[in-house]
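The chain below stands alone, shown as structure tokens; this is the form predicted on its own.
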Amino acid sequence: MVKLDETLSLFQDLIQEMARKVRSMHCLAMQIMESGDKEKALQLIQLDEFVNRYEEEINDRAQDVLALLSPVATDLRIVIAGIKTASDLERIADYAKNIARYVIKNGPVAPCIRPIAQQIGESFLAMFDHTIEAYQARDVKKAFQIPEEDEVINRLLEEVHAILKEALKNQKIDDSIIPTVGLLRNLERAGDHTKNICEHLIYQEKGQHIDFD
């Protein structure tokens, strides 16, 4: 029972490690966003290769304890919300990485939508942050929380859409817009899977399966 334990608070511990690298590139993004840097926006992208390295380590040590150490069923929710949690954090790198590629192709974000596009990545990061202190407190009262924090990314994603809008009206549209819209999609995409890793600490601390969307 020791044994068993001890490797689930390791298996923990990695889903943990693997949050904060996903953190960084998220944070990196927001920087390159506004800067432009093309540089860092490469360094980013390779960020990504050990996140997924995370997530097969996380995947290798979950079949380890199926295994070889027969868990109960609160112990095998841990190890099935682990791999979901970190194929989900895994989707959310891969949103910080698109972010990488379209400042490499594109520049930074278009200057009228700048102000709005910090907002939100501001606003996701947040929303990430309190994910995790849930996920390591066990916290399911906050889990189900977080999604009212989605629905801000949501809000600000309308008034980019409404600042698009108005461009076109005034036919004062710059060809940086559209894409940089497309570009906040990540952040938004990036949210949603933010609250599928809430739904999989309720499932495990409870044993229900809630589907915020």
Contents of the next structure:
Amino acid sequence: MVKLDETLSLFQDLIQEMARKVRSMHCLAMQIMESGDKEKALQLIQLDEFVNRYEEEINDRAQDVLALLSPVATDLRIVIAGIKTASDLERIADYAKNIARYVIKNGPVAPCIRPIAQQIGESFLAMFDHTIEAYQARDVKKAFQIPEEDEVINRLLEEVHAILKEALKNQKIDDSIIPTVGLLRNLERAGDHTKNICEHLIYQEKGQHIDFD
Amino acid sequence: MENCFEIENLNLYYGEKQALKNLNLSIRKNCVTALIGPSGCGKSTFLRCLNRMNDLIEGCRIEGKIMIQGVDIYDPKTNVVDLRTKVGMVFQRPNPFPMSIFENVAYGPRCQGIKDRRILKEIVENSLKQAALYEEVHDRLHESAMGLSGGQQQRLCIARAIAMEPEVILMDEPTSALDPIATSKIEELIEELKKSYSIIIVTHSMQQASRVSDDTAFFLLGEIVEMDTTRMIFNQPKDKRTEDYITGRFG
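Okay, that one was the form predicted on its own. Can I see the form predicted in complex with its partner chain too?
Entire complex below, previous chain first.
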């Protein structure tokens, strides 16, 4: 294996490692949305620091590859896409952190939307997993398909709106529940950034700029 | 954009061995074209075809056409001396003549019959200026060229080629014997020279090809695998063999 292959392989391993950390943060976020466990929420906020350091490490490695190994063509795009992917992963981690902050401030998600909130969380995690699998396998076909999964998250979020509207109309709940919509919007935004990773993968492999928004 | 060379169905044989296989390409005027490929792929052989430097090689046979300004350079009526006036060449190792700096540059014009000292002086000064060497040597023009550094000698060879007012300058690995500073000066010079001349450069340095050239042709086993703008070749080559070569995975 040439040195460049070896270095790029380690670079991509680091991105996958970062993705696994981000995933574990969102798993924790889903738990605390339901349990309202503030201890765990604090832990999650601390985890974000690790993820930030991963991004810095990836940027440093990218700089080394560019300065020392002069990559071109696909190799160069692996580095560029890697930097962008790390930046999106960092943002996705921020959304998990936002959920933790919400729970510390407002407690767990209201029981009436708990099931659908879990569904949104699970849909996001499935989409995220598929994206990281596609990144690992450098699977462009999957990268084109995955963004459709984001529609599921958007649809579920619309359902949440409808449920809350109905509950407010029937005075089953008070308007203190409204920030919950903001909480779930974090998952919707995390889905958008996951779509960005699919765009980066397509750019990496094909050199094409695709916009899924 | 106008082309300086049009090459049609070019085949070259060294005895029984075919070194160039059916090459068809156009080389753009006032552009830098880089020829890249592994050793023995035919890029230098092709470069030498462009000013008939292969003529003297025993057993070398050429088929096809190489057109410059609408004239086939292999037409029996073509005057080789005139051709080499139009198509100058700079070699891998600087090869100044063992004479003064002035005489090195004045040699070509003198052979062309220019005797007037004032005109020769003007040609020498202009050529040295275009080759970005004048400032460094203006106070020792009549000293031996052999006392110059390797980088200066190479720029002197470029000045010597420029003195003939060529259309095209061929460069066969012009910086392979130079240090990074001298290399960088030659590369800057190439950028400047392409405003007035078309330049074709053979290089083994991928970075040099990507830094200095507008177009790149990738040679392999006597064939051109791919020719495109340098931007395309180094960003999105169409052929896997090109990508393998430029990324260092060849073989």
